[in-house]
Structures are given as C-alpha cells and as structure tokens.
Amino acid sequence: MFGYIRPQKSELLVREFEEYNGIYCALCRSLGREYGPFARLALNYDCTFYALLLFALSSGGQPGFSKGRCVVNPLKKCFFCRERNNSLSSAAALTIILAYYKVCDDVADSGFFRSLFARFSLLFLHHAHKKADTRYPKLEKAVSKAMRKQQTVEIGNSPGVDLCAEPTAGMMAELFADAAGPEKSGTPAAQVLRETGYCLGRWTYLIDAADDLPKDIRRKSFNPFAVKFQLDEKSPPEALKQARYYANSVLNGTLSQLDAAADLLELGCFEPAIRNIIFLGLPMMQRQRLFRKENGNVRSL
C-alpha cells in the first residue's frame, strides 16, 4: 500500500520540487542513521508526505538544505534537508512500522515459497521495528490497532468496501490529529487534520485495493471489490471493468471529501508541495492506476 501519495511534478516550481526531493533524501538518511542501511529499502513516498506535513505543522519555520553526495549512490549529488529533528525521526519510525506490518501481511497472505523474500526481510525489520516501537509507541499503537481491525474485518462475512477501508482511515486520522501536537488537542485545527487523515487513509486503502484487483483475483487473495462483485478467475473482462469504474466513483467521492478538509488546513512551510500532492498528485495517481489505457475518467481538479 505504498507509493500512491505523490506530487504532480510538472506543476511544482523547480525550487518546490527540489525541496520535496530534499525531504525524501533526508528521510532516507534518517532511516539509515537510526535503523541501519537496510532500512533505506523501506523508503516510500507516503511517509515522505507525512514528513512534509510534520514540518509544515511545526513552529520551526523553513528548514535548511544542503547539497551532498547520495549515500546510496555516491556518484550522484543530491539536495537534502540538513535538519535532524523530530519530524524526520517520526516519519522514519512510521516508515519502519508500516513496512514491518506490510511484510507480516505478505507472509500471512502468501504460500511458503512466494513469501520467502518477505520472511527474509523480517529478519532485518524485526529489530528496527522494536526500536521504532520503543521510540514512538503511539505510532506503533495506532498502526498495530489498525492491522488487528483489518484482519478482523477481512475474515468477516462478506464485508463491505466501506467497512474494509475503515481501519486504515481511522489509523491515518489518529496519526494526523496527533501531528497537531498536545497543545492543539481538541481544537478545530486538530479536527481538520483528523478529517484530512481519515479521507487520505480511506483513499489510500481503496486505491491500493483497486490497483491490486487483478493480482488478488489470480492469487485468490482478499480484495473488497472482488468480494462485492463476486469476481474470480472465470469472471469476464466486463465484470472487472465494472468493478474498476465502481472503485473510481468511490475514490472520487473520497477525494471530494479530502479536498474540502484540506482546504481548511493551516500550514507553514512546504504548503505548495502538500497542496500539489492532495489536489493534483492523488487524482493523477488514480487515473494512472485505474485507467492505464484510458484517460479522462477521473474528475479534473
């Protein structure tokens, strides 16, 4: 479920895109510094967005950036954020925690041979996850609670799409509300963040399920859209197309709710990049993943 929360690069200024990449590279450095070199493999766009949001909500102002050699590829120069603060550490911890539970889910959903790589990855993630849990227990608690709820929902009797999306939506709502800080707990600003996180979490789960639908049907893995439309390997292409268009309509409704909440966000630095991701990047990603051979099926923003 990683990699969907991206910016639309063509609509960012050069400076804005460099700053976005700077946070991405800084998160990579933070992962390696705090959890070891293999932790860099867990780096993803979704947690980069979380880091941007934490920076935007902090009172520290615009962070500083520097140019240096890429740690992974020393021949390449990169523009990275040189700050070492709680925003990057929290995003790094969330990256590890999400990666750990994603790998655990892969092990549970796959056969022995298909899950060999996931089992091997757990050897490296186990210690890093334990370290992240010790440093940020609230993050671990939110994610683990959502994973338990997800498992309970999926083994239920024909769960609906909305019910299946609820655990991820609730997790993101909790994470975003906590990002406001204890001093703003219960305030309208925290409520706006909670609603934004809820809608973003719901969208992320649904786009992941819609994107994985053909693969899940082949592997006979759980997928809420396959359950709703009773799809299997013998289903005709028209049935799959109907499920995809239904997913698109549900996702568009979620995007509309997300836009309304995001319009009320009070952001500091990185506001252009954050708004670009929400208002332009998400619809672009939805269009690419659901309609690879078609265009114009996602509403324009």
The other form holds:
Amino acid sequence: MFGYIRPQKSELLVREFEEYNGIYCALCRSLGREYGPFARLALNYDCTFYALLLFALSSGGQPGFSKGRCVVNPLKKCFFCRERNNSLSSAAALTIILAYYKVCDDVADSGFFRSLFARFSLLFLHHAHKKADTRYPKLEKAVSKAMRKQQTVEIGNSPGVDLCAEPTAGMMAELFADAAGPEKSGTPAAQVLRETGYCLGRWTYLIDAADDLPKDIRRKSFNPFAVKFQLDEKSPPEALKQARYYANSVLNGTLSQLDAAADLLELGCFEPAIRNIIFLGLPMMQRQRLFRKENGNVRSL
Amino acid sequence: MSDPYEVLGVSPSASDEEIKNAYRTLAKKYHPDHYANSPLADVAAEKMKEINEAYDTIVKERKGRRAGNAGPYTAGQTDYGRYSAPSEYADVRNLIYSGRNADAEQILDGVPTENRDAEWHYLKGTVLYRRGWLEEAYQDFSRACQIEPGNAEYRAALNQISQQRSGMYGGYNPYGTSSDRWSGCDICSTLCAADACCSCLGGGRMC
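Beyond the form predicted on its own, can we have the form predicted in complex with its partner chain?
Below: every chain and molecule of the assembly, starting with the one above.
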C-alpha cells in the first residue's frame, strides 16, 4: 500500500515542489546513511508525507536546503534538505518498518518462485528492522499491532469494509497523534492529528484494496470489496465496475472527513505542500487509480 | 489574546473589504455544518469563536467607519439533533454529545434486536460515524429513514453522508461536471504516470 499519498504537482509553486523533492531526497539519504545503501530501495511517497508532517509540527522552522548530486543517479543534480534531525530519522525508521512487514506479507502470500526477491530482501531488511525497532520502539509497536489485527480481521467471517480498514486507520491515528510530541498529548491539536491520521489511514487502505481488486481476484487473495460484492474470476466486468464505483463513494466519504480534520491542523513549514497533498493529491489519485482505464465515456454517462 | 489580524490571516493594513472576505472564508471553513456529528466539532467551534472574536475586535477597533453588516456567523447552532421531543434514548444522546462514544455504544448494543427502532438505528449510525466507520453508519442512517421516512433529523443525517459519498465535499466524482481541473488530455495523464515510474528509483524528481 505504497505511493498513494502524493502531491498534485501542477498546483504547487516551483519553490514548494523543490522543497517537497528536497525532503524526498533527504529521506533517501537518511535511509542510506542509517540503514545502508539497499535501504534506499524502500523509499516511498507515503513516508515522505510523514516526514513533511513531522517537519511541519516541529518547532524548528524551515529547514535549510543545499545542492548536491543524487547518489543513485550521479548525473543528476538535486536539491535536498541538509538537516539531520529526528523528523528524518523517524520517517526513515517508519519506512524500514513498513517495508519489513510488507515483505513478510509477500513471502507468506506468494509461491516460492514469486517470493524469491521478497525472500532475498528479507535477509537484509531483517537486520535493518531490528535497528529501527531499537531506535523507535513506539513506531514498531504501532505497526506490528496493526499487522496482527489485520490478520485476525481477514480470517473472520466476511468482515465489513469498515472493520477491514480499522487496523491501518488506527495505526496511522496513533502515529499522527504521537507526531505532535509527548507534551501535546491529550490536547485538541493531538486530537485533530489523530482524526487526520485515522481518515488518511482508512483512505490509504481502501484505495489500495480498490486498486488491487482485479489482481486479488485473480490470485484469490483477500480483498474487502471482493468479499462485499462476492466477486470471483467468473464475475462479469459490470460487477467489477459496480464495486469500483462503490469504492469511490466510500473513499469520497472518507476524504470529506479528512478534509474537515485537515482544516483544523496547525502547521508550520511545508503547509502548502501538505494541504496540496490532502486536498488535491488524494482526489487525483482516486481518479487515476480507479478510472484511468475508462476514458471519455465515464463523463458522458 | 493573540493578534486578531493574525487570526484572520490578514495584514493590519488590509481594507475593511479584505477583512470581511477573509472572515467569511474562514467562517465558511469552520462552520458547524461541516462538523455536524464530527468528533472534532468542539475544536472547530473553538476555532469559530476565535475568528468571531478577532473579527469583532477589528470591527470595534475601526469604529467610526462602517464595517458593513456581515454579522458574525453564529457557532451556536451546534444543537444538531439535540431536540426537545421526549426520547427513549435521552441518556444515549447525552453520552454521544459529551463525547463518550464507547459508553453510548455499549448501551445501544444492549438493546435486543427486536426492539431496535428508527431512533436506535439513527443513534447507532451517529456513534459509528463519529468513530469513522462511515459505511456502517450509512447503512444505519438508511435503515432509520426506511422505518421512519418522515423524520427530518434522520433524513438530514442520511443526506449529509450521501452528499459526502457523492464527492461533494472532497474526493472525485466520476459523473462530475464541476471538476474541470481533471479534464486534462490523456497524453498528460500518461506522461504523469510514466514520470512517476521514472522517479521511484531515481532521484525523485517528477520531471
């Protein structure tokens, strides 16, 4: 469930977009420095958003940026955040922990040959994960708890969509509420963050499920929408389309809650980028992932 | 108290018109209607109060010149669903409005299935909605309206959640006509996708 939380580039100022990229690059560097060069492969947009949020909530103000060369592609010059602080380390740890559980899941879910790459990366991630766990035990606890809950939910008797989304949503709620720092716990600010996290986690889980629906049906993997509409390989395309439209309305409902919560967020730096992601990037992703194959005729319906 | 101009996000040299506009935009954003049934209703109401106070302060300060008659939006009408008709579930309602969702749910769940009337479904829906379980909330609101189609309170809750699902308050409406933003050509979207692929391993530049 990676890569859904992204900005809509065309609506950002060039400066704001460069800053966004600067954080992306800085997170990559941080991963490389703390967990070795292979860890850079785990870099994703979702954890970049988490890093942005941590910066926005910290009292440090706007971090400094400098120019350098990209390590992965040395021909390219990049603009990166030169700060080495807790926001970046914490986001790097989250990246590793999430990647570790995703790979574990892949190994468990797929056959021997398909999981070869996953098995290989697990060798390396195992060590990195341990390191991240000792540094940020709270993050690890939140994620592992959600993974355990998810497993219990999936083996239940045809669980509803809300129940399926609960573990991921709860995990993000916890991560976001903690992002404000311990001194803020219990305050309205933490409450707003918790609600924002809950809705964002719910949205992420649901869009991932909706996006993977055809694949999950083919591989007979668990999918809440397949359960709800009782879809299998023999289902007609109309049934799939119906499920997709249903998923879209569930996502819309979730975003309306998220927008209301995000309006109450008090952010320092990177506010335009964060607002862009929530108010424009997420709807854009919904359109791209759920309706990209239907051209033109969707609107003429 | 913090600087009223800062609260409204305008400079102290802004014109009356600018201040009124800033105030209106913010008041719309934090309007209690947007937070009906939301667990964040209190936080939004607090924010609304702050804005109202800031606006009042500025208007008073600039007394002498007429500041127009944009009377402050009242944050007072959060009385959503708190109505005077005698209710079997008065205690549940009180629990919900004082934020004790789990206790309210416990009482509701204790009601045997055959006694669950329209109000029960409405309240259960409200509890679920506040928890973020929007799908089950939707089903309960629908059920409440089915049993008692004439009830305005249940109807309002169902309308709100249906509108949210349709993409009216964020998200994407596939039938939408208003979203001109999305009508970009297919080449552009293809390029975007291709671009995104390039940047997942590279330096992260989307272009």
